[in-house]
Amino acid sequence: MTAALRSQMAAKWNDGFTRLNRTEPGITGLISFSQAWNVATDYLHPRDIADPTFGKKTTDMAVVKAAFDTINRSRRLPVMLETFLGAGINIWLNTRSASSFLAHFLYDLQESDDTAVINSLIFRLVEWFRAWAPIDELGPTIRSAYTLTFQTQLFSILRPTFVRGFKALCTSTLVPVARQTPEMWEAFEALGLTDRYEGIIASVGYERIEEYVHETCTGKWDTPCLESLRSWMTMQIVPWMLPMYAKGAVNTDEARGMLQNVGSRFDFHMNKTLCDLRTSEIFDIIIDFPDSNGALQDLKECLQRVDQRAALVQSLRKSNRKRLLHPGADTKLILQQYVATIKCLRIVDPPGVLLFKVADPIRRYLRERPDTIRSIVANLVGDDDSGDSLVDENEPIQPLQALETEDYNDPNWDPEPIDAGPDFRTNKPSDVISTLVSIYDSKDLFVKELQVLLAQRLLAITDDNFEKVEKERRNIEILKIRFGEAALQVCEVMLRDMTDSKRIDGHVQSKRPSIVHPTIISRNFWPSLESSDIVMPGQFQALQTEYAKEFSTFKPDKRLRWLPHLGTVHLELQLEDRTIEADVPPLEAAFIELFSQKNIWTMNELVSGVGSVDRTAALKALITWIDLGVLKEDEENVFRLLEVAEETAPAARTAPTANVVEEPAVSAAQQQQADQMRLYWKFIEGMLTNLGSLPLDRIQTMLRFAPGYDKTPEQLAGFMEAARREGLVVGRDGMWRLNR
């Protein structure tokens, strides 16, 4: 050892002992520390609160405090608590009976979800530390060392199935709130629960908010919802957290601010839980609108304060891509379900940006379906079977509304949200009718289709119900506003033709009486009409030819030009042993003519004699005089007319449940009507399959699409009839589904 390190090792052990001996001369200070240090460890060392003994042996506080005094004069205080605070509180928190409580407490609550086994746990961890812990007398600092090591070492020795139970502990705290007591709060504080467990117990506040807005908030959309959850989350949630994050206060307004932020934490957690049930019914929600009104005033109120914008576009465009934009959703309610997300979205969010992004796959798919600008017209003149108008009747009627350019100089100009596309200024928010018209690029095409719509309910109007013109002109003077006038100026000539017609055929009447009464329009502003080569025989014949002389007489600078595929003949059948009204189309009154020439035609001969006919309308004219008992097919395209009924056709009508196979061969008129249903079951099973339960009117609107399809909804609720003797679908309340 070298004379240097012999010098440093003097120096420290003299330093050393006149630390601990302080300036007592000789020894004397060096016993009377050993003698504290023993007095102060004996002190601190823990004792089993289950030995008999325990509490029963005094202590002189003193003779401690004099100890505890000479240990920190002599500056071992630090080391004493560091060695017999780690090392004594592990020791004895392993000791056989803490040991063996924590075992049988581990296994129970392994066991069984039991709230009183985790309990009981806590109130026993306190009974120690209280039991273990220092006087106050000794100071704040010995006091804070302790209880930090005997949180320590707590911490280390708990399994990980402790925080299920604590979890289950608080929330039994709950339901009711009564059930908590203060006891309990300050034991999780003494034992440092509070603060390392802050998340569980946050959590357990999460979940009930969770569990009570769904029970009170779904499918309710009818009146706000957050209102009444505030109210219940003052009369629940906040006494509840009163012992944990308020502890200390002394009145109520200390109380308020110590909440303050924990609350706006949890008001944030409710609002969000809301919002996301509200996103998640959003479809249903724009379903129900009107009647939802208030789910979307609590939907707009929690996007103010959650930001899942994005989250309610998404789920929206998904709803809607599933359950709305596919071949079996009608037109109609594609658009009536489009006009009611357009007034929905404009409630949740003014500014539109909401809208514009759900909107954009919509429009989209509608501008794909051909018939999206008739159901828009057609609902524009009230020509909807549905009965639902896409236009709020209290809505003003406005003209079209052309898209909006950046106005800078504008003083109540906003800047554009943050969420905006690049092309949201062009789609800023209008009136529906303008929405729905800016689908395409121009309202041209509306017109266009204006224009044919409007000439088929001209044509349609009979001689006795001359009032539905008015009506038509009162519709056209309301599209004058949106359109305006110069755009629907063929309507007004269409109108005119109308009155001028009744008024033209009111004289030829006068001049020379006549059962025809004709639509007269003028060929240049009407659409085009579809042309036909039928030639109306007999009577019909006559009859035209008679009224277009008078007409030349009256306008002798105009001649007609009949369409005798259009339009519809009274017709009066008197047969032998009975009379037949009909109103039928000029093809099935053009055949019923000519058998009055002779009883039996061949299907050749029927079409020659009127003319260039496809054999297709033929069979169809053919079959609704076969329908009527009128004709029978007794051989392949040989027909004969049956001027006394027979008595086996009507039996045969009204009882098909007849064996199929012990009957006679289908004649062809028969089996083109059947195997033309037979292709269109594969469109029906379809329907079926993917939407359910459907009704035959439902069935019938969405037959339409099917190329070629021109059946009557009477010919179809035959064919149902006939599917559901054969075990395919299942008819119920007028309802109709595949035999599963």
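Residue numbers count along the first chain shown, from 1. This one's a predicted model, so the numbers in the text were calculated from it and none came from an experiment. Take the two forms, superpose them, and find the largest set of C-alpha atoms that agree within 1.5 Å; that set is the rigid core. What changes on going to the form predicted in complex with its partner chain:
- Once both forms are overlaid on the rigid core, the distance between the two CA positions of Leu191 between these two forms is 2 angstroms or more.
- Once both forms are fitted on their rigid core, the CA atom of Arg305 lies less than 2 Å apart between these two forms.
- Annotation for Lys167: C-alpha shift of 2 angstroms or more between these two forms, rigid core superposed.
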Given for the second form:
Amino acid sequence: MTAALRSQMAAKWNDGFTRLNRTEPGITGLISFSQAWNVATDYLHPRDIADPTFGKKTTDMAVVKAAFDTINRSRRLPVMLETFLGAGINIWLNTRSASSFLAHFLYDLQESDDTAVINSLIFRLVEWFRAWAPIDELGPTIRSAYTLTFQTQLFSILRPTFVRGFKALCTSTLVPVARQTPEMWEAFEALGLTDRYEGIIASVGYERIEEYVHETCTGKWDTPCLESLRSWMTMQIVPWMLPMYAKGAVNTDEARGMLQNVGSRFDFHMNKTLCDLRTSEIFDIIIDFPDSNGALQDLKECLQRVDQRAALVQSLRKSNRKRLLHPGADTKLILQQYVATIKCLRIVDPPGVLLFKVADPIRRYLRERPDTIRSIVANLVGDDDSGDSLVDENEPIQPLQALETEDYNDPNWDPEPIDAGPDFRTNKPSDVISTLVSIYDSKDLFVKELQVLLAQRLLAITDDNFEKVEKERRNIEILKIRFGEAALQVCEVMLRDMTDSKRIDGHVQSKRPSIVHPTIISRNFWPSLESSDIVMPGQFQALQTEYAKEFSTFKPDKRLRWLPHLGTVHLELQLEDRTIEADVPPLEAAFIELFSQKNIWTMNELVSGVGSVDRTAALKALITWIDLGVLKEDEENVFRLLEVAEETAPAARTAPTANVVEEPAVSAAQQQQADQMRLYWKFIEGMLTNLGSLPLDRIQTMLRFAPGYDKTPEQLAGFMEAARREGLVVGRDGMWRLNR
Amino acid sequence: MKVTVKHWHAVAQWRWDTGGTEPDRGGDDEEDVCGICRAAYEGCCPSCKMPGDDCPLIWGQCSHVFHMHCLLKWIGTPASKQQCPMDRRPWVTAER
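The form predicted alone done, now the form predicted in complex with its partner chain:
Complete assembly follows, chain above in first position.
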């Protein structure tokens, strides 16, 4: 041992001694320090609170305080605390009393989520915490050091299952609010549980919100829920949050300020939950429209808060694909749902970005359906049996609106919404019909189909229900506003033919009464009616000639040309034992007329008896009579008139006056057009083969060189559309190419 | 059996009696067109919207038939020299 070391040691010793002994004479300072140390450790040493002596400590506070003071003056306080906090609490929490207590409860917890158990556990812990806490006089440093150590030790021995129990306890405070006790929150706070398990406490709130939203709002679409949810939040969730998030707030304003942050988080969660719920229900909400207006308002508001637009589009597209756009769905139904979708999404998102994204697959699908146009037109003219019109009666009738390009001079111009795709077109909120018509490139197809439909309906009108012509006229007047006067000029002529026929018929009848009441049509203005070579036999021929003669007397420059396969005949058959009245198509009438000449006819005789007719059509006509119990097919293709009804004749199942009239056969507009265009298909095919893909106007220009080509670009567009449906060509971005 | 026709709602087309083909003769589906406007006789001239009595035909003694409006417009032009546009004979409306 060197002298240097020795002197260093001596210096240290002296230093230490002086510190402990302070300036006391001799070693009295040292003695008093050691006494103080004993008193302090004795005071601080944790005790089992179950010990009956606990709390009855006779220790005089003044003595304790003086002791701490002494230690502090010797600057030994940190060491003291370290000993106490490190060893003392650790030992205690891990010794028999505490750990067996904890172990007992934790074991129970695994068996059951009894919140009472966990509650008492927490209160017990708080009791310990308070009991062992150093007196306040020692200053905040000691206190906070104590708290920190206690918490650290406590958390280290808590098992993971505690979290579950804790959560259950928090939940139990929420459901019936009355059970919530401020003491418990204080206890949580004291143990530091609030900070450590903040996420869990929040998740309790979140879960409660989710539960409540699902409970009260699922399937409830008629009124907006958001308002009532907000007031529920204020009534139920906010009071629950108060002790945790706004502790120590003295007045409501302060509390509000403290809650603002967390409150908006909860509000956001509520919005999100509701938004998710509505998103998952959106397809049915649309079905229920307009009874689901409330839900749509909610959704609109939520979407402004929560960015779930993409999810909404995804969800709706998915359910559309699954529930709507499949072969099992009726076109009319798809149209209805599409229209409802338009209306709904316009409520949710006025700029129409959502609608554009959702509508695209529906429109593409509808374009592929052959009967889409027919369905739309049928609905326009009120041909639906359901009476469920696609168009609102109170929606103003307005001309079709073309999609407009952006008007850069518009002072109210808004940029496109941020989630608009590159091909998004800002379409002004246009009416439903414009939107439907815009599924196709040209409105020409609709006008054509409209004519066909009108023709069918007009030809079915007889004298008995002539007032229907007026109804059709009103319809056409309305449609004129939409499609323009010029497009519907042809319909106008058709309607005039109807009234003219009535007038002419009135005149002819006054000259020479006839039971024939023809509808006389202007052939260039009606859709091509399927031609037929029927020659009406017997008295029918005579009736026709007679009427035609009278007509020519009235209109000397005109002649009548009968379309014998159209119309209806009301007949009375007088048989030996019965009289049968029936409304039948002309072919049926022609056949039965033949039977008045002789009772047994073969199929071939019958067919040649009425000129020439398709065998299936003939058979169908004959079956009508067989069903009425007038004819019987004795052997194949030989028919016999039943002058006397047969016992087994199925006459009973049909009423004596049967109505077997069907819609006049008018070939569909597209069909006609396709027939006309078939000739030009070879040209189109040739040019597309040679030149790859071409825009429509190029095709049109080149077709003009073809002999006799007189189609408008709209008609060509219609044809190309038809060809696309047949899979012959592919159209994309206005370019057409062959489908290979 | 006796068949009594109580009521017959028939459908017919009207045709102008252009003298040439008889309307009842079969297979006359090819359309006769006005020599001036190339629209069907049963259609209407370019300035009309309603066919038939509102846009009647005019029959010439030369056997040519036109929409009346078309022919009158033609006769009204100085270049026509009051001739039938088809055969350049003086236009004389046929008595009918």
